[in-house]
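One chain comes next, on its own, written out as structure tokens in the form predicted on its own.
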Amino acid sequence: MLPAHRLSHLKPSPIRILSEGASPSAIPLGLGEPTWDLPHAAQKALHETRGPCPYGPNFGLPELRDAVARFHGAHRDEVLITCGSEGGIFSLFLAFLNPGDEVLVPDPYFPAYTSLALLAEAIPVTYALDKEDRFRLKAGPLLAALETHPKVKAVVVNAPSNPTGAATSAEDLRCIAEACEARGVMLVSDEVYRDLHYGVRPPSLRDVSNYGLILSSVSKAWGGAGLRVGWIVGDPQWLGPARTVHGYAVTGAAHPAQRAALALIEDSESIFISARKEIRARWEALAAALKSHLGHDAEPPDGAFYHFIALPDSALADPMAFCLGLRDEGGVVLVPGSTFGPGGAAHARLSFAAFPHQITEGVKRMAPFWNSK
């Protein structure tokens, strides 16, 4: 039996292929997952789990929905708990996109945006991020794409971005929200990295508009990637159909994981202080190593733990082959920027979520590949 035609455009994630095929001794600068300990609040909640382990309601535990609502300045009925933020975007796309509908996504983009659009039999259309301004999101290219693609039914923005770490301004976000609202287009703002910043918290869609939907999760700033708990915040009219899809797909996020997520959100202030210290230490290790081994002067991203590094000329003809060689011969896992769309083809994503000593060693191992002619 052949797979369904909806899978004809989908392949396993290159991010996973590069990471899971690496030697145990390779330096892991590929996956975007925190390497610091799961905060004590979540550990305690998991340890104290007692009695039955029920499914829980499809919308998520009421206490967790209340906590997420308070965090975003929303109401409980504006919150749907999902299996990670990808569970949220999967549910929204399957609930609202018909075959042939178009979805605007940034370029470079997180690969799940295009893959899940294709799974919904929609057509992903890219809009350019500002390469001259460190790939920051600007309203102009997105609004131009809206004008030239009348079949657009959904728009995704992601700031701070995976893979670039670049954010946007409140004014650009406001312009985008107004344009989407005027057209009745679903606007989804992926804000999972917003609280992993370097001194200035990037704006949220909810700061500038009541329109659209926010995606987030405890995976990054709260350090709970393996809990697989995320959420959508927005108009209940959007959440109802998404809840139907999510409920049939997975029933709901695991009950103990939701309890742990609740404990994390209730302890957000202290957890964020600690998480920002962790990423600052990792950034400082990366910046020092880049200067020492590659002669690069680097600025921290607006948020997240990604450095979008320009590839050497020798890599441009086949970035994936270059990264496979770097992995297998140099012992360092990086992800080619082409994985994230044509706009990233001359770059690679370096995740500095690894331990500082790994980052230092990883850049040292990278140097011969960058410095060779």
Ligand SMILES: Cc1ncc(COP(=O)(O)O)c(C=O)c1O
Contents of the next structure:
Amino acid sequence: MLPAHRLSHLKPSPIRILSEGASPSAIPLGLGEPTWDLPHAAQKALHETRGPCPYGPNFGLPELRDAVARFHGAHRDEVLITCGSEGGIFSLFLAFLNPGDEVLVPDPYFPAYTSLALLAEAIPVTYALDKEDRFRLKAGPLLAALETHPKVKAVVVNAPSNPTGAATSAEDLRCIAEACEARGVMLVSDEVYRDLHYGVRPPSLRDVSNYGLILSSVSKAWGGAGLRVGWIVGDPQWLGPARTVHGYAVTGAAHPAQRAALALIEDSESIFISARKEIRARWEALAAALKSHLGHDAEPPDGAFYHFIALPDSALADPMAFCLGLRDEGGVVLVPGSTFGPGGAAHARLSFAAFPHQITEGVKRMAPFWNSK
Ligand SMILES: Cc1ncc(COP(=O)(O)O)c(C=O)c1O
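Hand over the structure of the form predicted together with the ligand; the form predicted on its own is what we had up.
Shown next: the complete complex, the earlier chain at its head.
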């Protein structure tokens, strides 16, 4: 039997294909997930799970909703707990997009934005991030795209960004929020990397506007990707329909995982201090290796654990073939930037969430490909 038409534009993620096809001895700089331990607070909560294990309310455990609300300066009614932030994007798109609606996403983008828009039979259109300023999000190109695409029903911003680690300014976020509100367009601010920064905490949409929705999860800064707990924060009028989709799709996030997420959020301050130490150590290993093996002077990103590295000229004709060669002959996994949209085609994403010794070895293995091909 053939899959449904709505799947015809969807392919398995190249990020997964590259990582899953790698030999066990390849250095994994492909996947974007913390490699440090799940913080103790969550381990303890999981260990202490007793008694029945109920479904729980579709909106999520009230205690967890309260904790998320306090974290974002919101009210419980403004919080929907989802299976990861990806469960949030899925639910919002399915709940609000009709076939043919357009969704405005950054270029380069986190691939789930375009794939989930296509699953909702909507059409992804892009606005460019500022290549001249390390791919930071600027309001100008987004507002221009809104003008030329009157069918846009939803706008996604993501800062700090996957795949570039670049953030944005409060002023740019404010302009974007005002433009979306004026048009009645849904604005989704994906802030999963906000607390993994290298000095200055990047702004949140919530700092500058009450319009729009914030997406986040315990996957990155709280080190709990496998718990699959995320949330949407925003006006309940958006959350009700999203809850209907999420509830029918999966009922809710796993009950023990929600208890662990609650323990994580309650211990946010010390967890973030440790997580930032982890990424700082990894960044330092990467910066030193880039300098000694490739001769690159690199600045840390604004946030997250991605280094968007310019590909050598020889790779530009076929970046996927180059990354496959790097993986199979060089023994290191990187993701071609074209996976994240045309704006990333001249780059590759190096995830430095891996262990520092792997990062050092990975860059050493990259050197012959950058220096001689
Ligand atoms: C920008 C961004 N948003 C959302 C997600 C989804 O994460 P999760 O569903 O674990 O919250 C990711 C995962 O890599 C991401 O990079």
